[in-house]
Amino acid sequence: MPTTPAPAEGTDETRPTRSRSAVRSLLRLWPYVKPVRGRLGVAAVVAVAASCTGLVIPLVLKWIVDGPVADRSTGGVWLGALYLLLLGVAEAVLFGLRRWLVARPLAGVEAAMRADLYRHLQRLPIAFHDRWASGQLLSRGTTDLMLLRMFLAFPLTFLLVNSVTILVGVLIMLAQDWTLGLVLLAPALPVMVVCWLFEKRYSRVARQAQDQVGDLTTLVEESVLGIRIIKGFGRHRSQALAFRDLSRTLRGTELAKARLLAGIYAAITTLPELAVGAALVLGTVQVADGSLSAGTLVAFLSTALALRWPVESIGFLLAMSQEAATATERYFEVMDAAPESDTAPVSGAVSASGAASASVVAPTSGAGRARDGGHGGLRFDGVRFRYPDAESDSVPVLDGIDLHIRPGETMALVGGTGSGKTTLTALVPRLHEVTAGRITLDGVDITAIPREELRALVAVAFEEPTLFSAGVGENVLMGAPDTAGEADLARALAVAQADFVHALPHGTDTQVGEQGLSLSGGQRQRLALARAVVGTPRFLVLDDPLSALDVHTEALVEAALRRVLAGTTALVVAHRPSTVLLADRVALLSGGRITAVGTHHELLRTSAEYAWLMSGRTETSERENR
């Protein structure tokens, strides 16, 4: 069956319906617009001047008809034609100037908003990224910001320009003949009612369309990243059906938008045209009666025709404004999400003085273990954790974790599938915040250590290795300080037995491609391990770092890794007995608790669950070797 993505966070399907004001939403753009407000203001004044220049043309026509034409003066006609030419050139130059004035500042506004969004995404907690589909975030940083730039460039200015133009044009027509002016004003109230109804309906449909674009983007992204799975299992048809379903849904929403636009265009075009027709009939009668000059009628009708675009553009401008308001809402849904903070409301947090000492905690050598009072190394004290979106009365993933990894010691973490091993390792660098209890590094609560500093102290290699579209060396050196060089890179590659990189077309400069899919799983895992050890971290957290390696490569990596582990405090998630043997001690995680701690051989004798877990893996390893 085709797989259609679930509704993303923030879509109409997942959030409660609430009324909103388009104006209130758009006002949130002010901090970004404020630095360029002067230039945008000048552009608006220039646009008003250009538009009003066009309204002078009917007055020149009146002069020509009632003057030179009536007097049969050829010279006067040519002079009037020159006036019209100059007015047309002036109007064109002013509109061109307006475009030049807004282009650069609005490109800067869009760039600033995109940069802020990207920075904010980096600071949001993992729980946020777990909830949000990547396509929804991508559409907010691309399509939505493009809509906002277009709004600031055109509708924002021309809502003002056209309003002023209509007002000035109506005053000119009333001054020419107030009875004809009232005829043309008759459709004003019906047009305003139509616009009000249109705004209410269009805002809802515009939101649906933009959310559906995000869902479609997510599906395309997943299909590209998972192309090997799609091809391997022959799921082209099911993915194509899923894409077709989402595309049809989006097409239906876009057609609903088109129907609404067609309706408002019909209303705001037909009603004024009927009024112009009525004014033409009435004005012709008045000219025939001699109560109105032909020049006045020409000027009146020319002014009415000059107002056609400002009136007919109302629907277009309102539609773009509603889409921009929706885009603003979607943008700030992400920007309003609370970022990670350096402090967290956890029990047992250290005092301010403890926080101050975090940045000067010195490494504790193995010889100093007796002097640290048992507080050194990595310690979990009564740690409890449940995911942020879980019910408050649900069973915690981790409940009452007490574990002490001494300075310079390597602790293996063993447990059944789904026991919470990966979750426990994610708590150390504060990828997730503990629900209760505390975690300390050399006696200092991790919530008292700035995140940047904490993540410089703790290096992590995840079970699923992720590489970026960059060179091999760049990917590895992401785990090192900026001062790291080729020697550090070579050492880390040697530890991870990643010498295969030297055989790549450009060595360590070879681009690995998106997600590193141009490499095998074992190669990606070795580069991820190299990234974890390149910075010689004080604390090392490895989540099953050797699972994708063959037996012979694993043995070579383990031999090199022992030397690294001897100089750091490490927590290693282990599934194979060979990996367990790298550790000084082993902790068994079961039912969200640490149920046993000891050496590998001690736990084999004293823990039936541990013996069962290791025996199954030993038998599996033997079968693989055979």
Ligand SMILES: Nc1ncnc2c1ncn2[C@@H]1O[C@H](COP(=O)(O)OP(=O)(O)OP(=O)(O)O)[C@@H](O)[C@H]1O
Contents of the next structure:
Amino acid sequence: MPTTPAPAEGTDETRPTRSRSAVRSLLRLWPYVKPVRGRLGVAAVVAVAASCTGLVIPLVLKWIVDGPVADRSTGGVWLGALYLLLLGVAEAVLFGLRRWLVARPLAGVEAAMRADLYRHLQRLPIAFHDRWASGQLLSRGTTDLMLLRMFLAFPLTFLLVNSVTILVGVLIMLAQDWTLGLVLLAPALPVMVVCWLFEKRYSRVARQAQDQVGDLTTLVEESVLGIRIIKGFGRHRSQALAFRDLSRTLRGTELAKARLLAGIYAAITTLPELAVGAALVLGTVQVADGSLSAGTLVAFLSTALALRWPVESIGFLLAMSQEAATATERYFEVMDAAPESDTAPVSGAVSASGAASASVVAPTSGAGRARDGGHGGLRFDGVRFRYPDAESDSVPVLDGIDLHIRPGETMALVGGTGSGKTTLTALVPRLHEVTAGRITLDGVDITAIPREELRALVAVAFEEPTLFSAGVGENVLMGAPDTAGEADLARALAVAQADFVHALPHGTDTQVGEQGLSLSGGQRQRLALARAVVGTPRFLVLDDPLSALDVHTEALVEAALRRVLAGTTALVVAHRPSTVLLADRVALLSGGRITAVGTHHELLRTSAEYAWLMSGRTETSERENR
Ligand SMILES: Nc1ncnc2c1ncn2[C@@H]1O[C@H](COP(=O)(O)OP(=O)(O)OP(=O)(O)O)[C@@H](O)[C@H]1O
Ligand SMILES: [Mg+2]
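Output the structure of the form predicted together with this ligand; the preceding block shows the form predicted on its own.
Now the complete complex, all chains and molecules, led by this one.
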């Protein structure tokens, strides 16, 4: 997790420029909406019924004005009032019913989408996570999904309901008096043009705003995770400035949204209002002429007024739909990224033995093969690797790695900083895919082994000893969740010299804070090491696992490792001579290649680079060995 105080800007990938129609984007929600389509459909019908009930009210008014009022019948007026009351109650009950119908299924849709997103994020390759800022992913799982639920609850239904209401209302008005109806219809075309223009502009700022929310989330997340660095370097002021800049930008974008909304709202209310005014004048003249009944004019105008809300709401319904379309796009940008697949994605990575059945790597048969063919152990053949987002003409990080670690052997990997040691270790459990060449475990190409099986076979501990918010024991047992028990846990803790665990308030049940920050660096490292060895793995890949330990503890760990992992084939990245001495042999990584292999002392004699890398401590370690 980067702890730089600078905000991580969204990458190009999170900022697509191509515009897609909102409807097309929203249609992608169908698989999630499909299971609840029945309820949504019923809810829409109920809402249409409720809305049309409202349109009957003007007709009752007309009947009251032209009937009982004209006839001066008090009883008739009371009856009319009762009808109006009943209609009002029916409308309210129907709208309430609609809300009840949609609430539960839509919460389900949101939860299902969130679960899918989370599952997908777990299955996406490391290369994806390298590229994407975490806040962008976080905002997709929270804000965007909330926008989608709101869209399904409201605009989706009400765009339909209001369209039907407007249509029915216009038909009623045309039936009352078609000349007045046409006057009211006059603004329809300009309103449509305004809506269309609005849609286009609003979609752009909506996207901007949602991306900026992602940037802001990233910044907040990094500040929380990196709080020690920020405080340690007194960076809180600059961090606050960065935050203020980002939130100002977001505020600007939100204001742009508000301006657009204000514009469409003004157009959508003014134009129809003018038409209503014109119709009122024209209608009054007609009533005065006697060519129109007063009741008809009342009904006509109250219908027009009843349509006010459906027309005015179009502005923000469109805005919400546009935001939902953007949220859908952002959601599917992640969902469309290809997860890790079990087939080799790169040509040249699978070789003849790649086709071999993965079952060859069963614990017993693998060892058998190793003895027969000399292909056993961990073998790198012409492995080349370039990070997926690197320029295609750049120099690969690893370029032609040939290395054979014999079964049961421990090989130390030494190289200058940035030489690609971490990268090489990440290739073994397939956190990254080789660009060319192949890696075999007991003769079987790793691309032929199902990932799950491969990762059960190869245990890893990385430079950053990440722990999860869980018990200490749980963190360690994560290394072999299905197979390891209490005895394995105790053994692993002993190997990693993590006896401090027993002194913790609740022993192995003690909860560690987020990222294990409540423990010391060396304690975390030892737990990470225990996690790697808890399942007594056949293959062990350790990326500088002892760097935070004092030399004495390191020596104890080494001795225990040698004893317990005698049958394990291990690749151990090392910086210090004391760690190197743990290994049977040492390989020197330089310029993307393995330039020398041999014992520590052989390399000290034959490789100037190795001697230089180990210098400073050479004398001590030589003395130790004498
Ligand atoms: N995710 C990545 N995307 C692109 N380049 C990367 C990525 N990770 C590492 N690199 C580059 O690959 C090179 C090798 O990095 P790597 O982490 O493997 O070095 P290392 O040998 O482990 O160094 P150290 O001893 O400091 O841990 C470096 O130049 C680094 O900038
Ligand atoms: Mg490294």
